[in-house]
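For reference, the chain that follows is the form predicted alone, supplied as structure tokens.
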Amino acid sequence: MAKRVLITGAGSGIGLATARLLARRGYRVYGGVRKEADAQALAQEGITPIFLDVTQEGDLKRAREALGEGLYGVVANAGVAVAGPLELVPPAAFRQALEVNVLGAFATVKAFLPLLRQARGRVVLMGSVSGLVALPLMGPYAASKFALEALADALRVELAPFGVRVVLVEPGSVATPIWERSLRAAEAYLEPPPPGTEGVYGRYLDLARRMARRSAQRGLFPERVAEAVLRALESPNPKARYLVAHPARVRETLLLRLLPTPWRDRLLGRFLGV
């Protein structure tokens, strides 16, 4: 019988490859989705629809209602790009961004323990290297990522004895449909810069407008990070971390964690052009 796994964000991006390639891989996979045309686009291709939103108590029991017994895996991918400089952001935005990428990936995982401890399964987190490396202007991504992290972490040794492994996959920049999202809801939510303080901040946000394009354009494809979910799923033995990224992003990332903070944050602001 084909292993079930449920994925969360299924409809676009790292969600979406992931969901295809298991599925290709002989997995019974079920993509959650939130729009009907992504249900659509999901059914044409052996995947089974579940409308999900991670934040909804209620549609998280549904969906455990509706898989029944026997889940394998859950790929806990569901996540927004919330961004900015922090002085703008309302915090409502940033409340959204650890609603989503935190407490949902938490209430997802809570949802549906029991059925991977039936099936002494896995649970995959989608982390990022931003979750390593707090950058300015990806404040409230970052904080969500780190939030994983140490989520990651609890969850790895509280789980173990059940047969449950925990892994957390940490992307670098990929290009996904997330950059484009984020940046146009950026343009909504962000608030005017204080009197004052138009000439930074409008660096900042010409920078961040930037750095947002290059992501969508130059980042790795998603299907790299649906290998990575592979192999948390398959391997005996998994990692507790998954690393996806550049040469250069991974080495950026180390030297960026081994600085001398006075030396990161010199370095940091050089970037920023302060």
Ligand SMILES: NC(=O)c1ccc[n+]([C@@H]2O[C@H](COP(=O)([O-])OP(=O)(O)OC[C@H]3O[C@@H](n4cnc5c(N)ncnc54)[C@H](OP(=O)(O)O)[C@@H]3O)[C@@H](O)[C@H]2O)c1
Given for the second form:
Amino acid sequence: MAKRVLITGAGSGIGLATARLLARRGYRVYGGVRKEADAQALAQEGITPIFLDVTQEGDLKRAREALGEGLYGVVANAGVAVAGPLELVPPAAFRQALEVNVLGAFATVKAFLPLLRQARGRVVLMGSVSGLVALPLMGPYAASKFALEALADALRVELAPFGVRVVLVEPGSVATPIWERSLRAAEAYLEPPPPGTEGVYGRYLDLARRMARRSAQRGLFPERVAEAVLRALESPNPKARYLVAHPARVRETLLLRLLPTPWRDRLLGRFLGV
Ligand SMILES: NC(=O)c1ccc[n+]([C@@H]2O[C@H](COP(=O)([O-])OP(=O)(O)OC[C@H]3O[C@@H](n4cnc5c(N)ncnc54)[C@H](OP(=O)(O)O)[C@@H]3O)[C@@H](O)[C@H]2O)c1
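Next up, can you give the form predicted in complex with the named molecule of this protein, since the form predicted alone came first?
Below: every chain and molecule of the assembly, starting with the one above.
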């Protein structure tokens, strides 16, 4: 019988690429969506859509009931990118990043754990390189992905006795709609710079827009990340973390993690143009 896997946020980007790859590899895939059009598109590709907003306990309960017994994998992929200079980010926007990216992933895993335990299955969490190095202008997003690293570390050890493996996938920039969405959302939520700070924040905002556009155009194909999810699900001995990024980005990330803080800050300050 085909192994069953649930992927949250399967209507676009990495979630969609993963759903397609797993379906091609013979899994019975359940794709979490929030829009009717996404549900129809998935159904046409042989992927079973499930209406699932990961911040809604009711949706999670209904999804668990719909899935019944035994589930081999949960890919907690749903996410949003909340970014911008921290002084201009309203707490409500920051809270949304944590609600979806951290608590949403936690609530998803918690809801399906009884089913995963039956199957001695796997949890795949969609982390990010932003969970390894917090770049300026990415504060809320990085905070959420750092939190996911902590969640993965705790969960991996706690679930080991049940034979449930926990894997974190950490992509670098990937060309998906997340960037355009985050730019559009930021236009709406970012507060105006306080008087006297317009010069600095204006420069930051320009840079943030350029960085987002560059990632949208030059990021990895989402299929690369889907392949890492497949490895996380299929490897007899999966790694705790799969870093999926351009080699230059991997080097940069490792360097920034190793550098003494004053050097790191100077380097990033230069990047910001300050
Ligand atoms: N793209 C990158 O460069 C990159 C890099 C590292 C990590 N990631 C991570 O990869 C994951 C997927 O992102 P993506 O790049 O593929 O972007 P995406 O195309 O925007 O996909 C995000 C998905 O999450 C869904 N989602 C958002 N809020 C949700 C909620 N409350 N409940 C359920 N689903 C929700 C979206 O559904 P709707 O369409 O209904 O909003 C969408 O399907 C995210 O966790 C992201 O942080 C992305």
